[in-house]
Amino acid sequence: MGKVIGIDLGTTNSVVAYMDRLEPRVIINEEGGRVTPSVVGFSKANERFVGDIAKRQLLINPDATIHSVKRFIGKRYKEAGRDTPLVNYEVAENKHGDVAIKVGERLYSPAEISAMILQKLRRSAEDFLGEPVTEAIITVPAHFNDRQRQATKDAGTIAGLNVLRIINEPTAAALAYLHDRRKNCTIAVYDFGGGTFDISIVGIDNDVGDVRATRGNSALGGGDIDRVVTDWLLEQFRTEHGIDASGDKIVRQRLRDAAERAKIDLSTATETEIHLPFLTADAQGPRHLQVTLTRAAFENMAGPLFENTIDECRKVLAESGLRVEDIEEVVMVGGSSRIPRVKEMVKEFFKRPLNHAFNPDEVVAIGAAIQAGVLEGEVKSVTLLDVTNLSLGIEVEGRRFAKLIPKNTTIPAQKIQMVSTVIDDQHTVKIHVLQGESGTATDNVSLGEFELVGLESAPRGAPRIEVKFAVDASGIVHVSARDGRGVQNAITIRAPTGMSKLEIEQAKSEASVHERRREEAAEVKDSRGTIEKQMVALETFLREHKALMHKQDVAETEQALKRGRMALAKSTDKANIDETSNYLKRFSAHLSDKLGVAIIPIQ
């Protein structure tokens, strides 16, 4: 088995980390940076790009380029109206209900999208540890549904990947200050990320960590507070120009990156001036925008979703039955993290000291990399036991929903129920499997539905039918049913992420596909360099040595030049290139050792 990775897909960046002996470390990606935009570009050629190359993309092609698709993943297309003004691309219904991205005639779901990311991570994790990576774990926010949490899975699947857990990321933050501290206390993890918010409270005793409670917000992360930023602008354009400019879209996309930079600036400084040129233009010629935005005023207008993760925090010590007194430590994790008033909020709310150790944007990576250890076998002096973050249940009579397996349980778990049925001579009962905290069915996210059929006719009530819920510890939720005879069924909630096991097949085979074309696109580019070098080559030696040659030499070292710059005029014929690249080296080779003067290809 290889090196089993641990990866922090994250909506705006995306980090992966390996265990290096007993020290977890972040692996270096292609461009040499630590993390990965999570952006996914289109060209028009069908190109795919994936990081920093797609998000320089962003300001010219919004259309095409693919960002914060974690909003979107596993949810039903009813789900993501709120989610829809983050971005600028289309979001669409595909066949299932479910939330699609539409690229030119093409629909991709989510999970295909984050797949692209996932390759990409896997790619670096390849290139940086020099052998293949086929198995990973992965964080998902702690507030993410069984559907969310499969989605997640199949997009690893895709990507060619075995994901061998999916974990909460506060949860694997509280597993790197546990592998970090060896102290016996209690912790709140506060993770403020690009896209969403999670809190946890996790207990410590010796090398084993017990999350009591966890709570979270899918709509509430820093792509918010660049919005409530974004529309600001909007707004102090509109009023010294009088132009609404709203539904631009690359007009949207340079205010909301200004946005994003200005939010990032008065982290460090009371004030930043936006300055963005040329930003539209009317009959009267280009308009442009110059404002000033103070630390206060952002502080003001963000000050609502800062006043949201308080408000998580109060319900989660309510849910774990602790007090503010009782928590020692804060872990603050995410990029949001970092501003100023949200650590304030903060520390005032729980009157204790924000653990800044780690790296906000690395820190969840960093845990993941640690459960891949565990997992291995390399680290065995750590224990995280984890949770439930919702409630699950089955619909019962009178569309009520009856919870099996309360919020907050630990996992793995298990339960058992019995029910019946609720007419005479009923011989097929319904299982409508729920996640939620309503006690109204309709009011919780629907995992699925299967049905147990064959039951002997009896008076309603008669028959006995045991119900048996099991989450596995990704959170996963399996579920069986069987009547006093053994009649009996089964399902692994899978239905609801949108994707059959024939189309994650399909997508796993076209992104395998597409990794070979890039691989092969790769090759072609390196030799197309080689001839480059070997070409300059040629040219400086026949400019410098050219008085002192032979005509015939001069004729042949120009027919060799001619012919290299004939291959490269055929840029995807690899065999024309390398078999040229082979005749240019014989033949640098040859009048090298003819004029007795050595010609070396520039590196």
Given for the second form:
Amino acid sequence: MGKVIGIDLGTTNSVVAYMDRLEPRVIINEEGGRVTPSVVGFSKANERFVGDIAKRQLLINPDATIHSVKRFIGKRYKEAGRDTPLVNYEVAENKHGDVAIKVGERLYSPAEISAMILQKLRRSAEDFLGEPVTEAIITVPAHFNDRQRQATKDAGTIAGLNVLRIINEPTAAALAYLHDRRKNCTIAVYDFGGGTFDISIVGIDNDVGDVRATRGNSALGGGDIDRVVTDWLLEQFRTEHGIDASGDKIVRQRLRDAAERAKIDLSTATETEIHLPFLTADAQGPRHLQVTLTRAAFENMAGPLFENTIDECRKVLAESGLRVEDIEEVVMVGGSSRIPRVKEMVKEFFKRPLNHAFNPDEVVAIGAAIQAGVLEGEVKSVTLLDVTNLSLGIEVEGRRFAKLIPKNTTIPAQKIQMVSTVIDDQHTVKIHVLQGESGTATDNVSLGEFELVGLESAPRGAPRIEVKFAVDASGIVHVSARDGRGVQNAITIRAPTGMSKLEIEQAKSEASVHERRREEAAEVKDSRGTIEKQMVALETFLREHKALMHKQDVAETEQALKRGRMALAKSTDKANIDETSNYLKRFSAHLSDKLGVAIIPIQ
Ligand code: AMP
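Write the structure block of the form predicted together with adenosine monophosphate (AMP) for the protein whose form predicted on its own appears above.
Shown next: the complete complex, the earlier chain at its head.
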């Protein structure tokens, strides 16, 4: 088995890490960064960029620059209403009723876009480690439901990765703590990122971490704070100029950018100046925005969001059956945990100093790498027992929800439920599987209607069918069934999922074709670079030595340069470029030998 990498696939940024013998290390990406913006940009020529370059085109090409796609992964279109106002690209509905991202005429599933980010991380890891990487651990927010987990796994598959395990982000952070500290205690992991909030309570006993309870909110992150500030900026602009600029995408993107910068500034400064010249123009000329935002005003407007996170802390403690005094350490994770008011509120709630020993941007990927080390067998002495984040159950009479595996059950977990028919000779039984906490079935997330088909003719109530519901170590739900005679596979289960196997395979082969094209384009670029250097060396040589050279040699050198220029003009023909490069190399060596002067291209 090659190296298994640990990936924190974040809403805003992603990080990839690995175990270097017994030490977890963050992998540096192609641009030299430790974090990669989770942004995918498409050019007019349908070229794709991921990371920093894509983030840079956010302002100029907002329709074709996809950020925060994690907010949509595994979501039904009708569930995405709260997230769509946070982005400027088009969010559509695909034929399965799931979210799709529209770029030009093409619809992409959020898993396909996420796969593009994963592909870049995988490439960075391969370049860094100097070997192919095919296996990974990917982290997700603790409160992600089965569909979101499955879609994240699909994204890995599309990117050509075998996803060995999906682990919860706060659990990964707890693993990093466990690996580093080895201290028996109970910790809280407060994870406030770009798009999500999670809080987990973890007991640590010797080398075993035991997640006692976990809660989260998928519409509570840095992006939501930016939206509050953006709305305030729009209001300021309206008050000063009487113009409602909210309909203009570029204006909204500029405001959101400025809002995020101001928010980050206010983590260290007590006030910040927001200056956006030429925001819009009307008959009176250009309109600028210039306002001061104080930390106090910012805390006031974002306060309700911060309060929500504390509310979740209160609830998770109640669910864990512990008191505030039982929590000995609070580990802060995620970029938004750097906000001073957030730190104060968490400190006040838990009544103790916070642990800032870990880099909040990297600790989740570090934990994922440690889990990779555990699965590789390299790291022997840490075990983390995780829990289900949501209750799993089925719909019963009266549209009620019957819980089969309650939330906060240690995973893997399973539950067997006997079902039967309600009419004579019934050949099919439908089981509607859901996740959530509401007693009303429709208020929970539907995972699908699992159909047991192929039942033998029998009076109603006679068939005894054993249905097994299991939640695996990745938090992914599996349903299997066998009939009363104990014959497995006597019944076929049909379960609707987000992307079909065929669609995943198609997306995977498309992604690998794209990767091959990208590699070829990079090789062509390298070869062109070599020719350009050879030609500069030859041109310089000719300029400096022409007067002393034989006429024939001058003509041959000019001919060689002409051939080089022609090859460069056919920019995509790699074979021709390579052949010309070899020819130039041979010609330069021959000329150099003949005249006794070295012709060395600059490196
Ligand atoms: P993450 O998902 O952990 O990468 O967190 C990204 C979020 O953290 C984004 O919304 C950032 O704007 C936010 N963020 C990063 N640094 C800071 C900071 N110093 N103060 C406030 N928010 C920050």
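Each form is matched to the other, and the largest set of C-alpha atoms that superpose within 1.5 Å is called the rigid core. Quantities reported herein were computed from a predicted structural model and do not represent experimental measurements. Positions refer to the first chain, counted from 1.
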Per-residue C-alpha change between the two forms, H550, threshold 2 Å, rigid core fit
yes
